Amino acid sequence: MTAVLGAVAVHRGDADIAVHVENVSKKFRLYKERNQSLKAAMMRGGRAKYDEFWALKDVSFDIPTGGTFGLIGQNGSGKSTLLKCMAKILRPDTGTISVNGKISALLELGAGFHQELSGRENVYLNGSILGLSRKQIDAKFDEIVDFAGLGEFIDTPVKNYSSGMYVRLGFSVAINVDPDVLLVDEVLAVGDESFQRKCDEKFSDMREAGKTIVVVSHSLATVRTMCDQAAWLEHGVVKDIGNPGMLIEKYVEDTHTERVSTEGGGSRWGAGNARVEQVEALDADGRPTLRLHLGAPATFRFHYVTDEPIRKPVLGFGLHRIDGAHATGVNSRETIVPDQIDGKGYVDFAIDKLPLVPGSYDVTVALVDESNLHTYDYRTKALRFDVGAGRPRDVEGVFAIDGTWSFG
């Protein structure tokens, strides 16, 4: 669903601050049962039965202006609901929520779409919905549907495109509302690679221009690149607000009860059907070591077992320094995706020349299914090793750029 609003003045009249949630809650009727007949009613005294849900419960935040802010939290945490109301779809039945700007949605996957007519007409009825003219869609429309990658197939029926069709049309409809809060709710996680890449470099370019992103997602690790700050949601309250990184850490020791301590210190969860049960670094012999060096041939090899077989998996890994800094973040998916895996195995990922600068870095390494919604086994600070010194060798920072000096 692609939803748009006018401009509405935060309450604070502060120019910095993009969304003010002030004491907002929310509440739904879970019904027992429902009146099916009118015999019914008349015995239950024309009243169904039901209980009250506080889906929010109190949650204040402000979100800068031009940042990115993510929302993390359990199924039933209240993102989405929480996401609804920022959007004006839902009404808080308490508290506030004021917008400085435009708001545009993308909130959930074909909602805002009429099956039986064409992605170019499809355009057009959601443009207009969202306060678009017909000269403004049609200035845009090339621009929209070549960001979709959609031009073969814009005039057939919307009823015969996948997921991630949909999903890229509708993003690229709500991105070109030219929005100055942009709310997503988890449904980019079906595009494909490509375009994912699109959405992360358009991303880039709305918070160059001030923009500012809110999104809701289950992948810890969008959350942790993406966002500047994050809520953690837990039953309807915010339970904390932070940097990211900590607040993940966080969310992960509180809330995964079959995470299990490793050695250096680390958590682990996840579904547990496969894991990754060691984690070594090689050195250009292919022998273990925990102490490689800058600019010299190394390997990252993971050892996996499965107790099933495990179709389409993806293997990422991130390095961080040991203050914490996250100092990259890598997976297997755009090289290769296995159709299946089972039993036991390793997966290489070999360096030419080690870009890591002198100093200590924790490995964390992630086996996930290839939509990067269902993670089986995800475990932070599962090897420690050392870099020394190598070339180039006056270097500061945590990559080493290598390349050739020359005076004109």
Ligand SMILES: Nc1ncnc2c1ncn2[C@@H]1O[C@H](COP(=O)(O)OP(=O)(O)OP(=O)(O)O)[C@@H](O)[C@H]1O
Contents of the next structure:
Amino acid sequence: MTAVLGAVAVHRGDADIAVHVENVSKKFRLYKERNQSLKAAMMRGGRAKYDEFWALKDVSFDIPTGGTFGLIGQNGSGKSTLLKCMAKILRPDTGTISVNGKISALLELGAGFHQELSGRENVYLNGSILGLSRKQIDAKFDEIVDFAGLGEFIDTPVKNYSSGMYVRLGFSVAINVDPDVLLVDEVLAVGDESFQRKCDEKFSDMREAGKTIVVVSHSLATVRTMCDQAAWLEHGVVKDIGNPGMLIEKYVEDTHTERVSTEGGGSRWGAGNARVEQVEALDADGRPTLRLHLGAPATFRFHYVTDEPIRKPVLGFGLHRIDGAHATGVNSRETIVPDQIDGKGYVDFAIDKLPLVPGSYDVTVALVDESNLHTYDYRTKALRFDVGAGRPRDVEGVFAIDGTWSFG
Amino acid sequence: MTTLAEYAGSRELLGNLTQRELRGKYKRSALGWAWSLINPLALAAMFTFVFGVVFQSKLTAAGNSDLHGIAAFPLYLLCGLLPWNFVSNGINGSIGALVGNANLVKKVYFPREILIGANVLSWAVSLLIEMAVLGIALLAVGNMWLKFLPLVLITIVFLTLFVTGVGMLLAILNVYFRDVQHFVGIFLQLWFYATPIIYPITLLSGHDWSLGPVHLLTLFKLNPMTDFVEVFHQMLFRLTWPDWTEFSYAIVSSVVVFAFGLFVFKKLEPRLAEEL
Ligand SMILES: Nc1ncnc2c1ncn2[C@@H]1O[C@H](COP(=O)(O)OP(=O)(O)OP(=O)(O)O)[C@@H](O)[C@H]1O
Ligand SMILES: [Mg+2]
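Having looked at the form predicted alone, could you now put up the form predicted together with the ligand?
Below is the entire complex, every chain and molecule, led by the chain shown above.
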């Protein structure tokens, strides 16, 4: 498989496209009476009675190489079906899917293991299915078992594994065969806290190595923090595709599964003769984004408009985690207070290394005067943005504290 | 589409799966590998008793004037019975190969016919071991068949191809119609008696059975297993070069059956994962 998938020329020959999905439709047969007997078939004159059901309808998109791509959507929207089509397990009725490089998949409900065989035998079996030679598996075997953390259970038949152990081993195999594209369908939630941490590390390793990960998840928080891009499936159709933060906002709005909304959720008050019209987060290159990274440069830009000249303005902002915890708040009073501002302009707050722990945050912004007697504009939840993984990797709490370690 | 490169990449997998089948076959059985010999020996003993002793069949000659006595009939039997067992086990195993590996088929991609191939190969390994034992026994009673060894091996290769073809056809049909396996159980029994294994084919030519315009012998000759078994009888028991018409018929039909099996398999394969 390795040989072949590697050789399949990706449509348009783009090296920066990992998976190219073009006009893919998939039809399932819903049998009225699933009577798998010859007699029944004869009675029907060879034709089984079934309804057609289109699980995917004309799906097209490209998944860029490098980074993580998320698939969200309600139950039965076709996410797993799409992943199985990518993994060549299902064949689409129309359209094509081309994958650039070696693909490895961890589909819903665990790995393709043989129940009677031991973990060890299954590792070899799965390895050879994924195109590894015995030697190659030998070389990786310890790493695989280590990562799965199964210890002596490796020689126990997998039917005796707990569901967490099962997934850990499956994931360990899938990820340690060095795939170029890894498909993960809603399985990681089974692992315990420490395993999830290990997975996150492995994911960021893969990302640094320029590999591509496609995840299906119902955990919007996971998609928000993990993914660089996401697609939203609804009844087998791609409803939207793009930045995960924005997409999730729309998805949540649309499906009302969770009530979070920047527009409706925030409140605003103030004199109104000067207003913060827009808050932007800029990445290291100064481009607006809704996704910053821990340890990377970031800038918050506050666009203001005044109806009249404002003397000695002070801009302050606060960050709240979306669970409401107040992360921080700073203002410009002690640093720089211009004599006056007038008309349109913006204020920047530049950060060398963003110290926020990965997660989602809301920006509260206030435009006041130096004495704090006048509040021109005060907006809560003016912007919601995400912080993705970065350096340091292993952090907890709200802040990644900066410092220097030394052993005395 | 499964390409040749894909097969090349899957050689490792085929080997692995075959080993797994072999190991699984006698796992948790005290006698292990010995079973693969005990089964045919028990059958041979039974048939010898029923046909050689009870019915007093005059089969011992069976075309070889050098071999007489009580040993000749079971040896003659085994020359056809071992290949037949391979066919029957290979086909039965193939039928379960897809359904039994549903978890694998639904979770990972690989050319699915490898499952059938691995099953048939594992039985072919058993056949080789059994044939080796039979061959030694034949030599021990003075049947010097060794100069036919290369041709015997070639015949086994084509027999394997034949079984793989039938196996692919029935395995994929069984996914869509689960009662194929019951039907095959009956069919294999009929097929066994329609093949000159426990009786020599000469027994048939003595009669003038005809089914309308068709001579019964012609009908028997259509069965490729007749030719395979005859070829084995000729080389191992009668110590003659095979009848080349029979030999060619066996070869050609195995290739045709294999091609047809693969064709049907590929035709029905796309929806395999969702039908399982
Ligand atoms: N083998 C099958 N036969 C018939 N219908 C199927 C089959 N597999 C999936 N479907 C149908 O296709 C639709 C999409 O299923 P799919 O598993 O892709 O949904 P999903 O988005 O992964 O849902 P979930 O969030 O629950 O995992 C569902 O309506 C499902 O019933
Ligand atoms: Mg699913």
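Rigid core (definition): largest C-alpha set, two forms, superposition within 1.5 Å. Just so you know, these numbers come straight off a predicted model, no measurement behind them. Residue numbers count along the first chain shown, from 1.
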(message) With both forms fitted on the core, check whether the Cα of Y376 differs by 2 Å or more between the two forms.
(response) yes
(message) Rigid core aligned, does the Cα position of R311 differ by 2 Å or more between the two forms?
(response) yes
